[in-house]
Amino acid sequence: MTGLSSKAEEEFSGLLPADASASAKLFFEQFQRAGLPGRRVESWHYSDLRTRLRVVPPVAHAPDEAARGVARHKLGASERLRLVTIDGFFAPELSDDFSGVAGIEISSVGEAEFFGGAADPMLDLNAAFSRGGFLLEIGVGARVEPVIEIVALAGAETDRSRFGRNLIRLGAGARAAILETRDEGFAGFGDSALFIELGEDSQLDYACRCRETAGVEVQTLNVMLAARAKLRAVSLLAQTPFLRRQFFVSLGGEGAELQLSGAAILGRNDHADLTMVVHHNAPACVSRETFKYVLGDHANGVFQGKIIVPPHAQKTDGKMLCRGLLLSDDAAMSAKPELEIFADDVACGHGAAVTKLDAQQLFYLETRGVPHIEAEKILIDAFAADVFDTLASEGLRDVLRQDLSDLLGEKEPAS
C-alpha cells in the first residue's frame, strides 16, 4: 500500500481470520497494496471512500436463530420465488423450494469458490471476506416463467460489516427474469458482488431496487455476455447515505446486446455513485446505458461511464446517456461519460445534461387545477419512469413503477 494506512485499513487487517484460506489472504494482500480508494484515484474522485469510511464495524457472522428471526419479520409474503440472504449469507431455510421448477439449480458456495471479474480493490476485499453465498444456475434452453426474487436482508440490529458474493449463470438459450431487493437498513458497511454469466443466445431481465443501504456501501456487478446473449438491467435507488454501485461488463461474443439503465431518487444528504466500464470485446455488439437522477435537499449524484472498443470490435453500436433533475439549489450532480474507441467502423456516442423542473410545464398543469406538489410529482414520474421500459418483463416493470410511485408519494415539496 502506498502512503500511510488509514485507521479503517488497519482495522480490516485485524478482522481477517488467522485461519483464512491462502486465496483469501492473497486477495487481501492485493487490497492492501491498493488501499481504500479515495480522491486521488480518478474513478473514485467523486466518491472518497477512504475519507468516508472511518471506522470498520465487526464482520457479520453466519446468521443464528435470532438473526433469522429479525430477517423473517422483515420478509413478509410474496408470490415470487425467493432467494434470501442475511448479512450476505445465503439462507436456504428462509428461501423458497425451487426443486419443482424445471431447469433451476441452487447451491450454497463457500469461501471464495469463484472470483473472476475486474481488477478492483473493493472486489479484492470482498473476495477476502465473503463466505456462504449462492450459485443460481438456469440450464440450457430453460424458460423460467415466474420472477425470481433475491432478497438481501440484515439480521444484525447493530453495525456490522457485510460481505455478499453470489453468481447467476444462464446456459445457452435460457430465459429468466430476476428481481433483487436490497433492504438491509442503514447500519454498518456493505461490500457485495454479483456475478452474471450469460451463455449464447440467452436472455435475462434483471431489476434491482435499493430501498435502504448501509451507511457506507459498495455494490459491484461483474457481467459476461456470450454471443447473441441479451441482458436488460435496471436499477432504482433511494435512501442511499453513501452508495457506490459499479458495473464491469464484457460483451465477449459477437452480437451480444446490453441494455443498462436506472433511476436514482435522492434527498437528504444521500450520495449515489453509478460507475460503469463496458468492454465491447467482440464485433457487432450493441450497448445502451441510460441513467436518470432526481436530486433534492443536499443530495449528490455521480455518473461515470466508459465504453471501450478495441480494434477487433468492428460494427460496435454503443450509446450512453445521463440526465439529472435538480429539485434544490443545494443538490449536486457530477457526470463523466467517456469513449475509448480503437476501431474505425463503429457508431458510438454519449451525452449528459442537468436541469431543473420546467416552470412552463408546472404552470400548464397548475392552470388546469393540478396542485403544485402533484404537478411536480407528475413531471418527475414522467422524467424517471421511462428507464423501466428497457425491461421486457411486465412483472418487473410493474414492481419498479409502483416503487417509484411510492417514493414520489413520500416526496416533500421542492426546496
The other form holds:
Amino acid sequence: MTGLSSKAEEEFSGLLPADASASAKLFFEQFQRAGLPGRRVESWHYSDLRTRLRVVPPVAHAPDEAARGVARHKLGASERLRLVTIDGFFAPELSDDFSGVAGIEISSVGEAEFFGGAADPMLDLNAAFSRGGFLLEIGVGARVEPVIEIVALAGAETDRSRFGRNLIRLGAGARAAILETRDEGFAGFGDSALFIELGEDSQLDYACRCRETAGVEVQTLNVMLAARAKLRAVSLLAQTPFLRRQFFVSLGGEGAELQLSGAAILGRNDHADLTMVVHHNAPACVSRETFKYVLGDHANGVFQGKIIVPPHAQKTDGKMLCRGLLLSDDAAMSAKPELEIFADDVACGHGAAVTKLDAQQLFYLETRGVPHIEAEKILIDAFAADVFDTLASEGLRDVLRQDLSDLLGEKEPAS
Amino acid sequence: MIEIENLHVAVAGKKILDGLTLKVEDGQVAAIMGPNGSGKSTLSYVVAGRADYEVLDGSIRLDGVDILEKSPAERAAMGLFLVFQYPLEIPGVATMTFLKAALNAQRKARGEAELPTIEFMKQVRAAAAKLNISQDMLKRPVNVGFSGGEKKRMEILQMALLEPRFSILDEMDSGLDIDALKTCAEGVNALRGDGRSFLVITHYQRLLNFIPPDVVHVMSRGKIVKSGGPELALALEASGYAEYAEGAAA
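Can you switch from the form predicted alone and show the form predicted in complex with its partner chain instead?
Below, the chain from earlier opens the complete complex, with every other chain and molecule after it.
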C-alpha cells in the first residue's frame, strides 16, 4: 500500500460509476490498496506509471454512431476476417460475419466475466472498469485456416481512458492464427487485458502489432496452456510514447510449449517495457523468450523476464534472450532477466546484450553501392526480423515483415 | 582511368600512406606488390572510401572526377569495386536480397531503371554457374558459414554482376587453394577488356601467373618505390622485398 494517493488514483475513484457491480468495486478496492505502480515497486521500477499518469481522461463509453464513423474511416478494407473493437468495446457492426466459418464462436461480454491471471494492480483496475469485450472461441478440434484479425480502434476524438478486456479460447486440438492490430491513437490512457486459454494439444499463432499506442498504456496478457498446447506469440511495437506490455504465462500442463518473441522499433521519446513472467507449472514444458529492441533518438527500452520453475516442474527447458541495438547515444536499454528455479533437472538460461550497428558491415554494404541510410535499414531489418521466424503461420510472418519494412522505410537517418 | 596523386593518409594518428602517386590506365591490369605493413590494404580502403581513414593531402580521381568527397556508395555507382581481403559476414541478410539491393542501388544512382526480378535471377544464376557457386550458397545469408574460398568466389560473383570500371583486388589469393584461385582468376579475366581496369594487390607472384599484369609497382613505406613490367614481379619472387624496405629506411 502506498502512502498518499496520487491525484490520478483519486480521479479513478471518482470515475467508477456508483452503480458498479460488487465485483467491480472489489477489484477497484484491490487496485486502491496497491495503488498506481511506480519506481518503488520492483516489477515496475523501469516504468514509473505513477509519475507518468498525472491526469486520468474520462472513461470511454460504448461507441455511438459518431464513434463508429471515426473507426470505420480508419478501418479501411481488408481481405482478412476481422473482429473490431472501438475504445475497448466489441463492435459487431464493424466486424465481419463469422457465422459461416466453422469452429468459431464469438460473443459479447458485459462486465468482466472472466478472471484469474496475475495479481497486478493494472489488471485489477481493468477488471473494475472494463465493459463490453468479446469472447472468441475456437471449438474442439477446429482448424481455422484463414488469419483472424482483431483490430482495436479509437472512436472518441478526444482523450479517453480505455479498458478493453477480451478472451481467446482454443478447445482441445484446435488450431488458429490470430493477428491483433492495436491502433487506438496517441491520445488518452489505455489499460487493456487479453486472456488466452489454450486447451490440450491446441496450437495458436498470435501476432500483435502495436502502433500509435495511447499516451500512457498498459497491456496485460494472461496466458494459460494446457498439456502439449503450443503458443507462438510475436509482438511488434513501434511509436509507443509510454507502453508497458506485460505477459503472465502459466505452462499448466505437461509438455506445453511457449515461443514468446518480439521486436520494438523505437525512436523519439518512445518508452516500451516488455515484461514477462513465465511460470513452468508442469513437467517437461518448453519456453523461449526472444526480444529485440532497436533504439534511436531518446528512446528507452525495457526488458524484464522471469522464468519460474517450481520443484515439480522437472525437465523444464527455458531460455530467455534480449538484445538491444542502440542507434543513438541518447537512447537507453534496461534488461533484467531472472530465473527462479526450484527443480533440479532443468535446462534454463538467459542472456542479454546491447550493441551498435557494425561499422565494417555497413562499409561493406556501402562499397557495393548501397547508400548509407539503406545499408542501416538492411542491417536493422536483419537484426529484428528473425524474431518473426518463430511463427508457423506464413501469413502472419508476411504481415510482420511488411510492417517492419514499412516502419524502417519511414525511419529518419540515424545520427 | 584512376589517378592517385601525392596521397598522404593517417589511421588512428599514424601515417600509413606517405605521398603515394599511381596511375592505372583504362583497360590496364596493374599489380602492386610489397611487404607486410607497406600500406597496400590501407590504399584499397582509402580508395573505396572508408570513413575512419584520414586523408591529409593528395587526390584520387576516377575518370577525371575527384572522389575523395564522395561516399563509398557514390564511388561504387561510379564504377569502383573492392574485392575484400576478408569479406564480411552479414547474418540475417539473404544473399539474393543483398545482391539485388546493391545492383538496383547502383542502377538508381546512375538514373537507370531497376532490373526486373526475372532478369536479375537469370544474371545471378549465369554468373554463379561460372564460379561454381551453388544455389544453396545463394540461399544463405551473406557469406555466413562460407569457407575462405567461397567468400572470395562470392566477391567475384558480385564483381561480375556489378561490372565495375575499376576494381581493386586486395590480396585475393589469401586463404585460397589453387583450384579456387584459378576459378576466381578466370572470373576476373572474363571481365578484362572493354576499358575495365584492375589494381591487383598481392604479396606473391603466384596470383600474377593467373592474372597477368600489364605493369607492376612495388610499394614500401606508404609509397610506390619502383615500377616496371611483369618481369619485376618475377625478380621480387627471387630476391624478396629486403632491398626496398632498407632503401625506404635510409
